[in-house]
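So this first bit is one chain, no partners, the form predicted on its own, shown in structure tokens.
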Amino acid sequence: MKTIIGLEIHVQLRTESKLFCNCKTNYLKAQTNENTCVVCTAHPGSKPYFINEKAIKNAVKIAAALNCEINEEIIMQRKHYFYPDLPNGFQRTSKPLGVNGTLEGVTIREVHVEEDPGRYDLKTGKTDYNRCGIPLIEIVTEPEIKDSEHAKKFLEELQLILAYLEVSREEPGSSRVDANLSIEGHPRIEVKNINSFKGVYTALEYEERRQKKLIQENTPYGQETRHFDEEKGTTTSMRKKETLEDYRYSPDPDVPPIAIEKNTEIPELPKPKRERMEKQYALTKEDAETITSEKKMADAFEKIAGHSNAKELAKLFKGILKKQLNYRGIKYQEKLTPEIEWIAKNLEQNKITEKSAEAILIEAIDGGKSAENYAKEQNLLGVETNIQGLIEKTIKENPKAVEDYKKGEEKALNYLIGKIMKETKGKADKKTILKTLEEKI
């Protein structure tokens, strides 16, 4: 049974002001419905200001860099649906601003600007109308998605390519996803509103095999719109699925036909970026991947590489230093990048070790010291290489540990090394303790 999948990818844009009036963007921080005027919350009378201008710029941008065809202008129109979270009764959203692009093998139908809506709490009936027309881009692709696996990597790419360029926001909610799936010959299930690029390989698995399972037992169903429980990982019945035509689109009279300046400026791309740096600095494939995975990342290795061995530096970033922000769940900052250069070049002088190395990273993440001053503060220069007798102590004081790693025990060894690094403070270079150990042992 095939799978066929669709994505309509949401994007907040990244603005100050909301796509037709003056009210902010900030709504995460705001009380409810601080952010809001007459124009965003529909009061009989009002008209949209003229279209946010950065607002386009920046879905230009996303525009070109996923390969469209941009078109000469944006022309606005209404789509009509009736929810609590809409007060205009219409949200306002363009006709494609960019057609027939690409992306992880998938081709772009189209990408257009429209309005957000407000938020609506199903539990308490309230309304908050906060989010309500800050600029949105939606991006759809045709059904070329083959399973959840491939829909993981294109939003991940996508992801990546997004905060390259800089244009759209991050905070939580900022992205949803509708996923359209259908085992080939069946009715299309819409999964609504997936807040996050990750719910969606868990929306995506779950689906596929309730469909499969209502195929099997040959149980009838129906096109229709269903909500993603993302603590449970399921998806249930919302509503009859809607089609294009009950949205009654027209074009909007209150907002003319705007020119666009197609030619616009966007930085080098997460893919040809990664391509290059293999080459360029004989990296592998996944080092490329994990120095990109961040632009920040990526410039600060470019900027050291310059006068460093850049196989040795790739260890350092793709080791401790993704090692320790993911641990705090943090990006990469610039600041740090003077830091690491200090530690790469003593690594590659042979002047600190690896775990040195790494307490002093962890000093210049965590305190924002310098390396150069807490590696002497310290006393964390100069590697210990006249460290024969030590392990030769080690073994005689550890005679079970010896024992328990002839007998396969490979944390007995970890063990060994730990009380050698603990005497040397960190000082002796851990492969020749690991090679003396194997053979002494």
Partner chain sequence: MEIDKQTMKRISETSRIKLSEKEEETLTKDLNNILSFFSEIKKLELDKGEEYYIGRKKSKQRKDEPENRKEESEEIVKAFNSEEDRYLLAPKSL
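Here the rigid core means the biggest group of C-alpha atoms that line up within 1.5 Å when the two forms are laid on top of each other. Positions refer to the first chain, counted from 1. Quick caveat: nothing in here was measured; it's all calculated off a predicted structure. Compared with the form predicted in complex with the partner chain:
- Put the two forms on the same core and the Cα of Ala288 is off by less than 2 Å between the two forms.
- After superposing the rigid core, the C-alpha of Thr353 moves by 2 Å or more between the two forms.
- Relative to the superposed rigid core, Tyr415 undergoes a CA displacement of at least 2 Å between the two forms.
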Given for the second form:
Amino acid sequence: MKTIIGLEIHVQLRTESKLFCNCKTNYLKAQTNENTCVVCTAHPGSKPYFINEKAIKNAVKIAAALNCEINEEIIMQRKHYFYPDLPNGFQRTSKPLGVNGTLEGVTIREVHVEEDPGRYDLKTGKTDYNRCGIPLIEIVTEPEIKDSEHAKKFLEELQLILAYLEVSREEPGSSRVDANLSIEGHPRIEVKNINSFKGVYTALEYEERRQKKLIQENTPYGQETRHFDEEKGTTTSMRKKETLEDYRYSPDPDVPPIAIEKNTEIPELPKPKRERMEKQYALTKEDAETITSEKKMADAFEKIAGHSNAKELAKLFKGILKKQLNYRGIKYQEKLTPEIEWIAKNLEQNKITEKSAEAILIEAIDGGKSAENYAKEQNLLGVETNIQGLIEKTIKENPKAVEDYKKGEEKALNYLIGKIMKETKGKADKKTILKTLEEKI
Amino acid sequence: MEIDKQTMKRISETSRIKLSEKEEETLTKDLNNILSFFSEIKKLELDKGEEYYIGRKKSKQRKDEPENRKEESEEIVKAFNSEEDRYLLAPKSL
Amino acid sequence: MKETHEKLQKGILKPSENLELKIKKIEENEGKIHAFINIYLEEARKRAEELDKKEKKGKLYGLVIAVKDNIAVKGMKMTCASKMLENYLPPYNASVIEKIIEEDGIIIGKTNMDEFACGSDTTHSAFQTTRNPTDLNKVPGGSSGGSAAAVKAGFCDLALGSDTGGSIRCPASFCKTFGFKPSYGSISRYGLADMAMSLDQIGVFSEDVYGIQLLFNIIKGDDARDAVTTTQKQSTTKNKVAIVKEFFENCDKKIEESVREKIKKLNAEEISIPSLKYALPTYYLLVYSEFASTMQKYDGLKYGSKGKPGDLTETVSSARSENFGLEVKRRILLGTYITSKDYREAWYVTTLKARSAIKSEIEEKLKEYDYLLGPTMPMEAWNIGEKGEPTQMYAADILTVPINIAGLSAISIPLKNGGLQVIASQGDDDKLLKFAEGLEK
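Next up, the form predicted in complex with the partner chain. The previous block was the form predicted on its own.
Full assembly next; the chain just shown is listed first.
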């Protein structure tokens, strides 16, 4: 039983004002119905302003990142239906801006822009128009996704690309997905109301299981639209009426055709960056993935790796850096780059221990003190002289202890370590000493 | 008879215009008269493209600069036919 | 009104004095004519008093202006002559109104019209019937009948109307005054409740061409809030005018004589424009489809008259059913029908192609001739209630609709019998008005 999945992904574009009016887009922070005007609430006589140029620019970047062929011109259409969150009784939605793209082995059928409707609560009837008119990009895939795992991977990569581009919003609710799933040879089911990328995986798993069960039990079923319940992780049937709308798409006479500037600059995308960094810095696939999980982190790595040992640096990034960021649930910040550079350098030169390194990093993240200042303050800076040289000296000066150690006497080793620690006034790292001794002896 | 009773029911549902039996009858007749009055247009063989934009041919694009229209949004909330805590109260669906 | 304007500008006549002259006329005859749906005498008097004291005089200083009730004036109801908006107060001013206020015009009230501009005689208002000041048993024409009557009856110096298929030119002809519809895109529609988006334009009534030029020059211009506005280049002068054969088909003989007499000295060449034959169906089918779309916003929730309590469908349906008149309902139903999935190819798509054909044929002619001439209406004003059947009324528009189909500029000049319609290329507004000045004598 082959599973066939297609996705329609709606993501809010990052703009200060709405698509066709100048109302603010900070709907999560604004007072109810504060970000409204006669245009986005469809008062008689209102007309759409000139389209928001930032929204178009941002949409083009996304289309380019998805390898779409970009059209030179788009027109807006009216999609007609009645619903409280749609003041005009129609939604303005564009014809495709980009077509024939690809991501994770899935063809992107098309990409277009449209207006976000407002928010209508089915239970209470409360309607808020702050969100109404915010620009959305819709990404439509061909039904080439093979299963929920594939969908997950696809959406994770998409999310990463969007994070790299910084042209879309990332707050909860800023992405919504409609999924289409069918078992080959059987009716297609549409699932609406998935309000997060994570929810898609749950919804698809549930639907696949549900449909396969119906087939095994020989229960017939027809094409329909189902509603995803985020809390329960299940889908329920919607009333038939909502599934058979004739939207009477017509070109919107109020919006003249919009010229699209195809040439746009986008940063190096996650996949090519991973592949390049793997080669360039001899990283493992896993390490490359971790380091490129955030563009700013990858940039920082490359800045520092220029004059630092890439391997050791990778260890630092995937180790204490990732740990501390995850623990706080925060993203990499550019302000950390000079501090990490300092830490990496001093670690390499054995001037600080790994333990101190972590403490210094924590201070840089939380307290904001520069690594160098904090290290000096806390007296974490190690011996000036080369510990290698010191160890060699100690070996030369204590031949008997070395002999005893070679014979297997634990006590002799401790004696040597103690001597070195005394010389370094306890600042040297025991593990490093041990390792170096073992190497030399 | 281009528009029959069933079609009339469908278009009045789609356009959210509830019609009484009498209105349905009158309007069905009216609509059919009108369409037949204009039906000559269907016979035309036209090879022209469809023209949609009579004014400006290419949209200007505006800068992304938000405005605060506090007074206007207050009036908009006041105009709601049913309101609670600044929300428009539409009928419930569940 | 040139005299009045000059007296006001020179300070010989004060704004409050001018206003009182108009109010006197209103008190004498409004009871018979019913040009206004709502008059705001107190507000007008207050404004006039303020203006009396003003030193720097705007270009419309002290002139009394009536506004068709589908154009938003803040603080004044905007009913569109419909029960749906009987008590609706717009929270904003239309762009044209902002300009009028800035130039010190006094807005006295909102004039009667056919409901949502659906009509050609102003008998389809939900509230009252306006009577033709030249003969109280006759209709004033429509849909801007109230504005034409107000100017003719001396209730104001100038009036604004809107014209989708003749709604300014028809009442101008019937009421024997001047009515001007500029090129599509010349005047911002921001604040004009749509009838048909690609056909509507705001225009002006005046008892002389001077008044039309004065007001037009102030309210014209590109507006970022109406994306279709555009200032077009004036065409080259050809020194040739044409009279269109098709315009005299089924035309009242007396009107034909009047028109031919008036243009005798112009040496007009007689030409034929065959595609005019299907202008009427093209126009109406376009109107139905665009009207149905723009009327989707009226749901009784956000503003306007509310529906009965019930579920979503019941509430919205009852609001619309109980508050729209018959002609409005007809047009919405027809528009919904001809754009629906199964019928759009046969009706809607054909209509769009016909539009292109008619537009290009007329534009071709206007490359050869500066102006096209003919009667504005094929008949004189009919008796109130005479044209009850829709197709009877539609047929009267035959001479005016081609102009809107092609987005052209046109003026109606009053004659002894009927009116003379002068048509110019899109963008030739100023040229046309200059020409009309010459014809005025």
